[in-house]
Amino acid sequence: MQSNAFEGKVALITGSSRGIGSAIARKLALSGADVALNFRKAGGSSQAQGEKLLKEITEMGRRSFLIQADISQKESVKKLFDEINEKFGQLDLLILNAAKAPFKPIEKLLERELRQLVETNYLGNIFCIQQALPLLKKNGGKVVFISSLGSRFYNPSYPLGNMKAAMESVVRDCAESLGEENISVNAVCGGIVKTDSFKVLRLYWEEISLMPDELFVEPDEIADAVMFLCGEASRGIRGQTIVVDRGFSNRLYRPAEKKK
């Protein structure tokens, strides 16, 4: 992609201090976009990583700032977008990446965990879309939601997959309802990525350690798909979820690796 493909554009990536979110933020900045970075909890490792990424992006010559906001709280989301409007006066690309959920079977979730699951991963994303609309309408913006294979396949102790599935439906619906405003809405469904959550996932899914290395997805590969959906080349794609999993979900049967 051209180094200036997103020159003059402003992007917000929720949950962008680390992992997939930081990879997306970095690639957008390298392609010319100004970037609003977001993390949830003040004073933790996410803030420290966000500050490091902020320094990296500003050294590229891009405008960028770091905002603490918990998207599960409607008032916090409002403040997030008020600050973006104040600092940039525009928003062209909204990347819905933030997620939070326990690794636990659904039947064992406590009420507070169920509420957190819905409030962060469903309501929070909708709050963001609602608050972003006045800015996105100005120039015909793009919304990209980051999903995962848990939206369509069973993963042990992974209730987040239910919310990802729900949001993929929201993507379809919003693509239709916002299409008249020239706002495109799509999603990227990522395969198995070795982010921080992977360290926890393998405690519940022991067989995952047997997966061949070539089936693991890099954060940059997710980011590349996001870049495509944010660009002009994707103008004919609306309400779709693109799967980026190196073909992992193509087949149930995979022969055991031959011993060397």
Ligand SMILES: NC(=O)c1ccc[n+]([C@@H]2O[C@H](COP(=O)([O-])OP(=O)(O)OC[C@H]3O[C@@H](n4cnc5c(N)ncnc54)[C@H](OP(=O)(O)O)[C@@H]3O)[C@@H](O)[C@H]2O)c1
Given for the second form:
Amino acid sequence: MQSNAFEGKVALITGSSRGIGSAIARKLALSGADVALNFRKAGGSSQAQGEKLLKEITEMGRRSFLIQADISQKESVKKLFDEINEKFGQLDLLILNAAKAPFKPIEKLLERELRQLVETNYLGNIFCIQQALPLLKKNGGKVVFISSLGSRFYNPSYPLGNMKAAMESVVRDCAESLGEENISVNAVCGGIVKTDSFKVLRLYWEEISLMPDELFVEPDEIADAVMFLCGEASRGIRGQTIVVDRGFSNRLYRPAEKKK
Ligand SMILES: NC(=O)c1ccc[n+]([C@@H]2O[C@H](COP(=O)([O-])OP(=O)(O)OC[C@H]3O[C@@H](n4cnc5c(N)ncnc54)[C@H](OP(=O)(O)O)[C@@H]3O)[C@@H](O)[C@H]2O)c1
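Starting from the form predicted on its own above, please write out the structure of the form predicted together with the named molecule.
Let's see the whole complex now, leading with the same chain.
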């Protein structure tokens, strides 16, 4: 459904060439926002998907551009925000969606994997918040972080959950400190979504094959919660993480039945 709720707003969605990030970017654009799209790896299928999304969004009549930037690199993040400032001169909505992590137990991570885990999924998000601040302050912006159930539940192959937990804590802190600048900060914690990263996760998590189809979350369901947190209707919500998991995390005493 098309509306103009976000007309005149500018959004950056990190990691929006594919998966959940692209669903968020598409929805914001459909509601009138101009969007900066971002991806990490130049020259591959991710860039191609980002270019396709860029075309789709500009054909809606929105201003949009696609920027390669690795959020784990401070210099790269600086260039990303310089470019947004140059092209749009404003930023109202910062969606911290990009993530990348190995799927293996934390005690088995090599030093370079540990560094990448922290640099992309913790430091990278903080670099983005820091660089975005001067722009977000102008009109009282919104920051929405995309978390996952790993922030609160154990999975042996999901060290990313540790970073998600840390970021949910950052969300609470920043909601207070940035609230003084009229910037709201919240998070959406998604259940399991069948994106590219899920294709890898399921190789390390056999039990996921037992999960009933109706418990998988669609990217659009996460995007709808992000839209809510970006909109006026969420004005009373600060520092919260909203869980969008079709009730999956509510089923401790109702284990999944074996598929026939
Ligand atoms: N899939 C799930 O089940 C699920 C559930 C809950 C929450 N989430 C969260 O939702 C978000 C999106 O997940 P997804 O499954 O859609 O991921 P995805 O399909 O793996 O896509 C990840 C996106 O992030 C980008 N990215 C990765 N590292 C980056 C970096 N250092 N700098 C800039 N961009 C980077 C990727 O770009 P390249 O392709 O160029 O690397 C890609 O555009 C993540 O935060 C994830 O943890 C996912």
